[in-house]
Amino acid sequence: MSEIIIQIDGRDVAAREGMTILEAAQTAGITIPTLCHHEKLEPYGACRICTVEIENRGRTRLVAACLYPVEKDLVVRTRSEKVDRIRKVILELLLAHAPEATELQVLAKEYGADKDRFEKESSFCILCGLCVRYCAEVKKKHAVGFVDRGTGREISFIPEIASRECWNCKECFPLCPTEALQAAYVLTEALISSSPSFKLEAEE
């Protein structure tokens, strides 16, 4: 693959054709925050916390660094007034769902986000999709998936598959950026609601 030189935060960075801005930045030791990205998974762009400002051919716009491919003469700013403002609002929205999440709190401090700005809807899940995608793309088990749409969207373990696969795996648990115990709770809830015998065992 041919080499492409892009500029990130005033530095010339060598990138390979096909790389994303995020990948190019990581190879150069430049930090761009992520919540839904994982090196073993296909780019997803759910959380948008990796938003950066780009300039190319005289045009400036905001893009998700984990999805946007590098291109010749691209200029990238990982921090700017616009970028910081967007990340701050995104964090405030996410904190309404997971106000005690350590990773979110660290980012909130950096960007001055107010965890009390929006009304709490504590689900402890920010729909990053890491557990769903890891189970599907890496483990090939499809034991967890999304249900419903819009504001009612949530993750759910598939009891018939989860009962066979999950307790001996649990590799998705530490991927959760909010709280690994939440994944355990959702899994247990799914198995208990679908299996009376499991419910008796859990109560003993």
Second form
Amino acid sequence: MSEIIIQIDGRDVAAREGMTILEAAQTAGITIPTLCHHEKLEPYGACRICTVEIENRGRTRLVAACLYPVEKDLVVRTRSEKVDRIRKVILELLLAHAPEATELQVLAKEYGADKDRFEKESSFCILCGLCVRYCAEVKKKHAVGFVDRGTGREISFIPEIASRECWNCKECFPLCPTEALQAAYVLTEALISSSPSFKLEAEE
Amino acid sequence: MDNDSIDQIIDKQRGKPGSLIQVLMEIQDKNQWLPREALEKVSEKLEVPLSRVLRIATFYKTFKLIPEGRHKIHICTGTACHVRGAQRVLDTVQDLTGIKPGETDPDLKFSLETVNCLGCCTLGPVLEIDGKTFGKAAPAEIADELKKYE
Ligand code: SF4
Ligand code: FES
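Okay, that is the form predicted on its own; can I get the form predicted in complex with its partner chain now?
Then the entire complex follows, led off by the chain already shown.
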């Protein structure tokens, strides 16, 4: 694997081919905020909070650091007026869904995001997909998935699978940046235990 | 539901996750909607996790996860019909049938959908019942018309 030198925030950083900007920054101890990224999971690019400004062959663009592969002569700015402004708006939009989420509040403070800027639409879930992807990619159980589309999109536990698998796992709980996941689980559990066709493993 | 023909559709594509959408469309064609048991069978035979089958089945508007009514009402809410009063038509039909777009009543009499153009904007506001078009729809006429359906 050949080495590529890129520039991040004015510093030369050595990266391996195939690395993302985020990975290169992390090896150099430069922080880029992330919400939907998890090192055990495939890059996903859902939250866009990792947006950075890049410059290549004289052109400036905004890209998601968790997805964009390093390339020769790349110049990256992880903070700039533009980047900060974008992160602020993203946070404000996410906070309309999950105003209580600590992770969002911490970032909101840093970027000066106002949690009341947009009308509240408390779905709690920010659709980061961490739960869904962890269950599919790491546990290979597919007990929780996305359903519906557009503004109605949400996560949903599959009762048939959840009743067998979730009781002894729940490894996705700490991954969720909001309370949406646990709430969805409790709801599914209530549905399962009130329906005679399912039986929780733990009860057997 | 006709279990055998559903099995036949699924068996043809056994072990082929890539055929998911095609299989769902064929089942929907035969059965008018996708029952949970059919989705479970699709998941098992095509070797696609049930969560993914559900994701696809809920993503596309074509797929119905609840039974269809005997009569299908399509109300156009496209731009031309919108300015010509589609909302009133929709309100009338909702009042008379007690269902909202995307729903079917408990007697399985009517299913209601909104659409974005039926291709005859000059007739707006337009609705379609079982493929028959009604133009310049007025609430009173709609009420009379809906009474004719069993
Ligand atoms: S429930 Fe939590 S982990 Fe799952 S997609 Fe929503 S915010 Fe992310
Ligand atoms: S961390 Fe890059 S898009 Fe979410």
